[in-house]
Structures are given as structure tokens and as C-alpha cells.
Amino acid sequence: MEVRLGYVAMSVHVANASPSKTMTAAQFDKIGDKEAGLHKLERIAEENIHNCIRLLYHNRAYNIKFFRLSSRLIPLVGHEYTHGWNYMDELAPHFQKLGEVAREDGVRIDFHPDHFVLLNSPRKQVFDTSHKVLEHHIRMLTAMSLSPKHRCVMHVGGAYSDKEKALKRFVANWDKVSPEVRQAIMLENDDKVYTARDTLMLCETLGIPMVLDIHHHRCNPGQDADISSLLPRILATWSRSSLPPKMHISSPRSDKNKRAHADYIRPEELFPFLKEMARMTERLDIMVEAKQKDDAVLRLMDWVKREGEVHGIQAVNGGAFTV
């Protein structure tokens, strides 16, 4: 099995390259002129997109072929202050360049919309806002000339005091979701409410891929302390996707704070699991969710190069290995 590693949005090695520079609503209000405020937002967004391009060039040096873009590339999208703002008129060429670099290097790009994006909310306003946020993500991917299909991973949502009812509401609300948004979505198990089994059953019902977060599963296993029996079904949800199956990995910060992500990945927690996965799939893309971002990927690859051969693991390049 070939495994490609990726990381989330920011680098600890590339200076002054935040993709999430922003402006608050209060700062926008103080400008006092909407057109001037929108012009400043466009300049901030241009810088965020340019920094993403810099990060892709950085990734090129290490052959890192998987990257999650920040969902906050464009500040105040959807806010009442920016109502009617046609931001793509100005930003489309910059997104096009970002997409060109990603395609040139064969990089898998995706998003993880914020936690407030909830398609199973009982409140219509929350659902409507969530849908608009997802449409915004599709707009960005389209501007990059990237297919939005299976590019937005999100959690199932809240339990709202009745998890079974909330799951049924997700299915009912799915009919209200546009076909474009439905094609973009993948669902991920979480560390408190929706277990891998819950999420898998929902993905199977809706016919969409499931992203297994193995750390979340260890925090919230439900009835499946051993995930092995679910793995073939999880992988089967990717059978209609042009992309390889995807999973998330992280290590607990401490025994007392198991849900929080550590700075780095502990290889001893990861590789026994990957050996099991290797019997079921030929390709796997792994998003490393660690506080030290790209350095966590580089350190994990250092371990592979130094000790992997003993464990049947071999580096392919600076961002991938075989198991």
C-alpha cells in the first residue's frame, strides 16, 4: 500500500505565510466606507491565496502531495457587511494560479469547513447558513479549476439531546442540499458524539465517502473498540470516488488530555494499524492533524527513513511511503 501524507493549512517552516489573515466585523465597520472595506478584504484574501501558493512550493521540495486549505481564505464572506460582494471578480485569477500549481504537482487539495457548518441542525437559519458556506467552498474549488467532488470533509453535527433523531434529520435535510454540495461532502467520525459506526451507516445511506479519524475513534469507539470489522465497509464507501481513501491521524496530547492533538505523531500508534489497512487497499491518503503542521509530517518521514525498513515500511520520497 502506498501512503501519501498531508498537513493542515499552515507551515511552521515557512515564515510569514499565514493563509488565514483576517479582518473583524468591528474593523470593517470602523472603515466607514463599504467599497473601501471590500477593497481591503480583497487585498487580505489575495495575500492569503498567495501564501497558499508559497506553501505548495514548499511542499514541492519534499514531495508532499496532500494539503488542506484554510476555510478562512476570504474574510467576512457571508457577513451582512459584505452582502452582494462579488469577490470572485477580483480573486478568480489568484485562485486559478493556486489551482495550476496544485495540478502541476499532482497535489490533492481539500477543505474542512468550520465546526459551525451543521446540516443536521433543527434551526432553518443554521442549515441555510451552513449550506451557503459549503457553496462558497465549491465556488473556491471551481475557481481553481478543481473538481469539487469529495473535497469537503465535515462532521455529522450536533446530537441536540437525541442522537438518533439528529441522524434522521441529517438524512431528511439531505434532500434540501444542492446536488453540487452533496457531491462535495465526505463525513468524518468525531471524538464525542458520532462514532465510526454511526458515521459509516450515514455515509452508506447517503452514498458518500467516509473519512476515518483513527484518533477520534480511540476517544469515542462506541461498541467497536476494535475497528477492524468496519474497515472493509469504510473503504467501500470510496468505491465510486476518483480519489484514494482518506483518513485523519493524530496523537493525544497527554493521558489527561486525550482529545487534544499532540505536536507530533507517535509512530508506534500508527503503523500497526496501517499494516492492517495494507491488506485491504493499495492507496491511502493521510491527513496529519498535529500542532507542528508540516514539521510533524517531516519528522514522521524521518522515522520511516531511519527505522521503517525493520517494520516493513519504505520511504518513496519525502512525503510518501509504502507499507
The other form holds:
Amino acid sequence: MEVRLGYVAMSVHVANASPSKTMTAAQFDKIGDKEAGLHKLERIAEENIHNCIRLLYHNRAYNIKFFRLSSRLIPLVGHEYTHGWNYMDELAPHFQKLGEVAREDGVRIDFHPDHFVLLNSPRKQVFDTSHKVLEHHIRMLTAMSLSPKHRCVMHVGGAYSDKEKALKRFVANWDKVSPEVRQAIMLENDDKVYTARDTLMLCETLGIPMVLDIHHHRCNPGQDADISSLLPRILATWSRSSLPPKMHISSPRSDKNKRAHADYIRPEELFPFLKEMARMTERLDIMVEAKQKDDAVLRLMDWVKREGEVHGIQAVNGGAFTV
DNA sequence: ACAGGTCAAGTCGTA
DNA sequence: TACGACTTGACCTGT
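Would you generate the structure of this protein in the form predicted together with the DNA, following the form predicted on its own above?
Let us now look at the entire complex, which starts with that chain.
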């Protein structure tokens, strides 16, 4: 099985390379002139995109082939202050360059829209805003000349004091989601409400690839203390995707704060799964969700190099290896 | 220069 | 019904 490790949005190694510099609404308001404000936002976005390119060059050095882009590349997008802003007029060439670098290196790029993007909300306005945010993500992917298919991972949403009803509402709302947005989505189990089993059922019903988050599953296992029996079905949700199945891993921050992400990944979070997965899939992309970002990936890579052989791992090449 | 507070979003638990 | 906590990185304000 070919495994590729990835990390989230920013680096602790590359200095001054934030991909999510922003401007507050108050600051925008203070400028007074909308055109001038939008121009400034475009300059910030340009810098964010440029920093993503720098991060991809950094990834190239370590053969890291999987990367989640920040969902905050363009500040205040969707805010009422920026209504009617054709940000792509200015930013398209920069996105194009970012996409070129990603393609050159064969890097899998994806997004994780923020947790207030909710397709199962009973409030129409929340649904509409969420849909707009997802359309915005597709616009960015298209500007990078990357296929938007299965590039946005998100959660099922809120429980709204009736989980069964809220699950049904997700299915009902799915009809109102545009075909482009539907294709872009992957669903992930969360750490409080929707278990891996809940999410899987939804994914099977609607034909959505499922991203298994191991850490969330440990926080919120439901009836499936052992995830093994669900793994073949989870992998099967990827059968019609051109992308390899994807997982998230992280370790709990502490006993008191189990849900929060630790700085690093404990290798034992990973290895029992790898052998099991290797029997079921040819490829697997693993997103490392750790506070120390790329450094957590580098540390895991060192571990794989040092001790991996015992666990059946061969042919290590930076952030990619074979099990 | 640094610390602590604020922002942005929607949901959810507690008064 | 109203408000604070939650989450995250960055910005903002006061020292």
C-alpha cells in the first residue's frame, strides 16, 4: 500500500509564511472607501496564496504529497461588506500558479471548510451561506485548474436536539445542493455527534466518500468500539473516486482535554491501522492533524525510517512510504 | 516587545 | 431568552 502523509495549511518551519492573514471587518469599515478596501484585501489574499506556493516548495524538499489549503485564503469573502466583489479578476493568475506547482509535484490538495458550514441546519439562511462558502471553494479549485471532485471535507453538522431528524434533513437538503458542490464534498465523522457509523450510512446513501478520523472515532465511537468491521465499507465509499481513500489522524492533547489535538502524533495511533488497511487498499492518504503541523509529519517520517521495518514498512521516501 | 483581549462563524449548554 | 463556551489563527490594544 502506498501511503502519503499530509499536514494542515501552515508550517512551523517556514518563517513568515501564513496562508491566512486577514483583515477585520472593523478595519475594512475604517478605510471608508470600498474599492480601496477591496484592493487591500486582494493584496492580503495574494500574499496568502504566495505563501501557499512557498509551502509547496517546502513540501517538495521532503516529498510531502498531500496538503490541506487554508479556507481563509481570501479575507472577508462572503462578508456583507464585500458584496459583489469579483476577487478572481485579480487573483486568478495567482491561483493558477499555485495549481501549477501542485500539479508539477503531484500533490493532492484539499480543503476543510470551517465548522460553521452546515448543510443540515434547519435555518435556510445558514444553509444558503454554507452553500455559498462551498461554491467559493470550488471557484478557488477551478482557478487552480484542479478538479473540484472530492476536495472539500466537512462534517455532517449539528444535532439540533434530534439527531435522527437532523440526519434526515441532511438527506433532504442534499437535493438542494448543486451538482458541482455535491461532487466536491467528502464527509468526516466528528468527535461529539455523528459517529463513524452515522457518517458511513449517510455516505452510502448519498454516494459521498467518507473520511475516517481516527481521533474523532476514539472520542465518539458509538456502538463500534472496534472500527475494523466498518473499514471495508468506508473504503468502498471511495470506489468511484479518482483519488485514494483519505484518513485523518491525531492524538489527544491530554487526559483532561482528550478532544483537542496534541502537538505530535504517537506512532502507535497509526501503525495498527496501516497493516489492516494495507490488506484492503492499494493507496491511502493520511492527513496529520497535529498542532506542530509539518514538524509532526517530519517526526513521524523519522519514526517510520527508524522503526518502520519492524512494522512491515518499506521504501520510505520522505512523506511517502510503502506498507 | 509582549500579554491578554477580540474577531469571525453557528451550535449548544446553562442560567 | 440570553449569554458564554467552544474552536482557530491572526489582529488589536494596552502596557
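Heads up, when I say rigid core I mean the largest set of C-alphas that superpose within 1.5 Å between the two forms. Everything numeric here is computed off the predicted structure, so don't read it as measured data. Shifts are known only where both forms have a C-alpha. Numbering follows the first chain given and starts at 1.
Novice: Fitting the two forms on their core, which runs of three or more residues have every Cα moved by 2 Å or more between the two forms?
Specialist: Run shifting 2 Å or more: just 314 to 316.
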